[in-house]
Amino acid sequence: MLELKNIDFHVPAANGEVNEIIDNLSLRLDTGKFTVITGPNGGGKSTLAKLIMGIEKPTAGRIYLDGQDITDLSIAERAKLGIGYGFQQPPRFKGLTVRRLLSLSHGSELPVDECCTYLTNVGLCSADYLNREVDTSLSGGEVKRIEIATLMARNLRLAIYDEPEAGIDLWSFTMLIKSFRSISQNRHESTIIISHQERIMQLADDIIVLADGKIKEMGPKDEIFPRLINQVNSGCSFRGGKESVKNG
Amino acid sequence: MAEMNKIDRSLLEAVADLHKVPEGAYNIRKNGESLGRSSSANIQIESKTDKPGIDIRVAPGTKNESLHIPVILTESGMHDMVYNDFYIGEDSDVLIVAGCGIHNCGDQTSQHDGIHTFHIGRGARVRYVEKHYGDGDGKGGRVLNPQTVVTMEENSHCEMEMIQIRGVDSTLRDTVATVGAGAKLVLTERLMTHGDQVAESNMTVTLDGKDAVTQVISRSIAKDDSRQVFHPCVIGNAPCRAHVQCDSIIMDHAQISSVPEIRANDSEAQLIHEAAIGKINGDQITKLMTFGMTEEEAEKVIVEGFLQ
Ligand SMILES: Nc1ncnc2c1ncn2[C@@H]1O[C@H](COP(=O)(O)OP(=O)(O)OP(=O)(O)O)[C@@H](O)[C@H]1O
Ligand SMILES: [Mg+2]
């Protein structure tokens, strides 16, 4: 179970005031659900994940994976205790194969066809790619299902995926619906999607939305994902939560 | 052969991967001197009469032979200079394994400085691998000047990798090459200073027929206070392709000045130049700390990979 207790992630503001990037948000995901965080640009979606991989460190607020509190962890502890995160726009490696970043990924060096499987579930045809660089030379859709599936080649009690249908192609997308489903249910005892997709939200249990540092909706699927479809219909009520805040 | 100890084979497994005598023909230096050498069937060594070094001959149409030719110093204070020649026989396909180790305990400069010059005949194939490297904990400075002079014949092929990973204090590198018809050079560099050493390369590969064509690629990187100088340029006199490639990761507090040149002297000469210097991305490091390593451990993974 992973719990956010009055999470404050604060930053100096240009102008001398405080950039309330994520504020007093607290939540409780139990272990083996399916989430999906969404909301508008800039709501903070990327920043709360970081926070919990230990990338960022909240200015205020716990952090507690099954009862332990990780909030002073480094990332590399938070790695070792089961938390990965899929960047939004991974980093390319000069002189890193395909090959090594999965077996770097695992912790221990990946026999040929195993990597095969974790680059077939990403829908890469995993021949071509095995012995390439992940550096300029791979296109974004490919450098972003690498990412993916090095998350997939680890067993992880908390996976993080941060927007992983960007820049990826309708077939691989598909490919990739169906093993986000399976891994979720293998290798992954719980899973927070990030994501703007109605076909991902359709696999969540439950649905976070976040806009400006704050849970606007959350809950079961079934419940949010309605009236999430209403309300962006009508015109977006989630944006400028903060402006009425001010101005109000 | 003569006796070897623990610090000859270490340098010899350092610069040549050498664990024992190997196969095909081979000459190892040892301070000024020659340790062992056999020459093949194909391939003859041999002494030069006027000054130091080794003729090497390799028949035409040999073919998969390979030639080691290591050095190694383990005297403080010695200054070895060495020219070895090469003449590469036409439709040939050789491996050369050269390379140099100093082991400096004492307090005196030791320097090697080969010249080494390759000649080599149409439709021929070379792989030349050169690496540096130096170890020992006396004060005394390793010193490492090598000049490669290349000339292609039609339609030849080479690719050298030159390495120098750790341990030479100042190197000086000069590269010149003359590219025939249809032939093609491929240098590669790789490149790693610490400490206060001092590194500079300087090449120069003139493309001289149609078709030639060459690729250079360089990888460095500089740690503590060490600087580093390149120099690559490249000359097109014949329609002719040409890529440079200039890649350097800086930290602490290296210096780092790449000068590309490109010069064409024929309209149909297509050559290209990048070069690039910068940190190691934090993003390279935060990920790789995803995957439960160490910012020091991430930063090793980072430089071997860019090294290969
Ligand atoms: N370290 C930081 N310092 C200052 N501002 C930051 C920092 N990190 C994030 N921000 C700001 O916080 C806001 C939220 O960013 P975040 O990346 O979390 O948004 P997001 O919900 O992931 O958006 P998107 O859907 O576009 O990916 C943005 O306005 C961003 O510029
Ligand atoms: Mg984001």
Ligand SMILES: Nc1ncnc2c1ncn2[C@@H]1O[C@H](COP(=O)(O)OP(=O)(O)OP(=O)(O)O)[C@@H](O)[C@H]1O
Contents of the next structure:
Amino acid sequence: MLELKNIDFHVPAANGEVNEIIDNLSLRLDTGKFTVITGPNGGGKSTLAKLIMGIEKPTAGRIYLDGQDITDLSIAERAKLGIGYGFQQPPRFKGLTVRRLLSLSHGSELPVDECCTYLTNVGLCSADYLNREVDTSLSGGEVKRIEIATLMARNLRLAIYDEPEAGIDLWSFTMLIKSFRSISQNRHESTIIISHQERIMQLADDIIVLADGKIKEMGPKDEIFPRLINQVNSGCSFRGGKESVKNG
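Moving from the form predicted in complex with this ligand, what structure would you give for the form predicted on its own?
The text that comes after this line covers the one chain and nothing more.
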């Protein structure tokens, strides 16, 4: 179970004032849930993901994983506890093969057949990718799917994906949906995806709507998703922001 209690995150503004990015936010996510966090741009979604991973530190409040206070732990310490993070723009590693990257993520040398299974689960042909370097020769969609495969190889307690659809083409997005469908069926203990995309939301157990650094709505997909669609169909936007649900 992931629990955030009274989380604030403030940053200095250019005029000397303070911008409140996350404002006294509290939530609890039960183990085993596939949760999508959505909402308008600038609402605090990516910041919230970074706070959970330890990339940013909260100004106030505490973060707990299965009852353990992880607020002051480093990124590396959180990773050792089983938290993984998928970036909007995954890093590339010249000279490092896909097979080697999967093994490093797993923590030991992976047999070829296991590497192939992870790549197949994200829609990549293992014969074409296993020995390729994770460099600029790969497209953005390919790198993102490889990153998802590395997180799958870790058997995480909590996997976080920050807007995985950002900047990729329609074909790659379709393959990402298949990847996340596989995750939702053969999941980590818990999964959080930051996304605007309707097709990703449809895979969720729960949906959280975040705007202006606050939770505007939170609940089961079957309860929250129809309301979001109705807002779009009626010409309304997310409360607290200007951006509506996007169809993938």
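A quick note: this is a predicted structure, and the numbers were derived from the prediction, not measured. Positions refer to the first chain, counted from 1. Whichever C-alpha set is largest while still superposing within 1.5 Å between the two forms counts as the rigid core.
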Post core alignment: E142 C-alpha displaced by 2 Å or more between these two forms: no
